[in-house]
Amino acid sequence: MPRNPSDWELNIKRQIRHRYTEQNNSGGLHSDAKVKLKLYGYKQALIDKLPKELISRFSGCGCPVAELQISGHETIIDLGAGAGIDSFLLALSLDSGKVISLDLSPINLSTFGKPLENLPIYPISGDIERVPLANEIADVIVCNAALNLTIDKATAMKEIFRLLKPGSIFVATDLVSDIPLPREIIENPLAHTTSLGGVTTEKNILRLLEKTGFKNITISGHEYEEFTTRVIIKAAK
């Protein structure tokens, strides 16, 4: 069982929830969301399928759906689903399968609304470090710029492993940094809510995946930014 969170962790999570609630209420993070989507790996054909209310709320750092081959019958969990962009695109590829979309902010999930109401998407509010779902229910787990928001990454990895069926896969796009973050970021009490305070090294991600029991681990697609590097993480149970 995951340990109980400290008061500090609970406060950080409240700040994260507040930040994404405010972002959702204001209409999104990027004024150039379509440009960001394309820059981060979403092909134009995928972007064209997205409702505008989802496009405007994009807050990922890559395109995990581009890394998957879907048969249409999978149970997929989208961790840190946000407004539901990846959930929406994955659901379009499903026949008898379903997408369970988990996010820390219930307000994020409320934007699913009409665009997703006829799709096999089931939004739930929850914490990646304490997922309210049974063991071994997922054929695929995706995560887009959400691992860096977790406080206890070892616990988060264990939860992902627990949820996956044997032989199933985990695909994430996330941020890593192998250089010390600037002091103004480290000392910023709100840094965790901007995806920077919780960023870790590529070496640590690999170590945690291996320690948890994942196999066939790859970390690729390195795209360098000012303080961090965007990567694609793949692993199998």
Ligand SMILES: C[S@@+](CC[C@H](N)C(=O)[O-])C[C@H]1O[C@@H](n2cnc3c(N)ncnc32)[C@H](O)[C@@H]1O
Second form
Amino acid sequence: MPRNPSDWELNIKRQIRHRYTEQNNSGGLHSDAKVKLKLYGYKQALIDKLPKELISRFSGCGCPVAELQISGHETIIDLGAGAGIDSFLLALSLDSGKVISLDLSPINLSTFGKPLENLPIYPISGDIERVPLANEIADVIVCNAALNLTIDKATAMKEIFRLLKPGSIFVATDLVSDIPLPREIIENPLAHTTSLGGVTTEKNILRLLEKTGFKNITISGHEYEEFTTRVIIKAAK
Ligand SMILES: C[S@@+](CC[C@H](N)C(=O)[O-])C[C@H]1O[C@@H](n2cnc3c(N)ncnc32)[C@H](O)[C@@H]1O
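Having seen the form predicted on its own, could you give me the form predicted together with this ligand?
Time for the whole complex; same chain goes first.
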């Protein structure tokens, strides 16, 4: 039985929706988004394919797309897709597959707009912790800087596991931290709307993935930042 969300959780999710809606409405987070994309592992050839509406709204912390080999026939789910940069790039490499882009913040999906018109992208509004999709429909699940924003990571991982076909893979880029975060971060009212608020240890991520039933788990690509480390998480069902 799925648990009922607490008032606190509902409130945090309202704040997340509000924050990312505002962020997208105001044109995005980074004025130097192209530089960030390059730094985070997007090849120049991929960046050149991105419409400018998407580039400025990049809000990820890595490049899950670079970790995948796509045959062109997959059903891919992009969880916490935001403005849809990864969804867009993945959709470009499909012949007969599709990308389902899920985000909590419905307004983000409206920024998909014209550039995505002819691509097999299906935006849906929803919560990673309660995905409104059937079991075992995905060949690949990607998640760029959104797993940390879930309140209950064990539930989120169970959902990801449920959605994957047997033998399929999950690739996430996210932040981990092994040091106690300073009070000004933890107690910042905005902390839970950024990946910082929900950050956990690498050990905990590993433990949760194992407990869920994932196999061949790797956490790699460590890039150390001031309080957190950017990592690439891969796991198979
Ligand atoms: C840091 S942004 C990353 C967006 C995008 N993946 C990118 O790389 O640009 C995090 C996104 O996750 C979404 N999000 C946060 N919590 C979520 C949840 N529980 N379910 C679905 N989406 C969520 C937010 O609305 C936001 O668009």
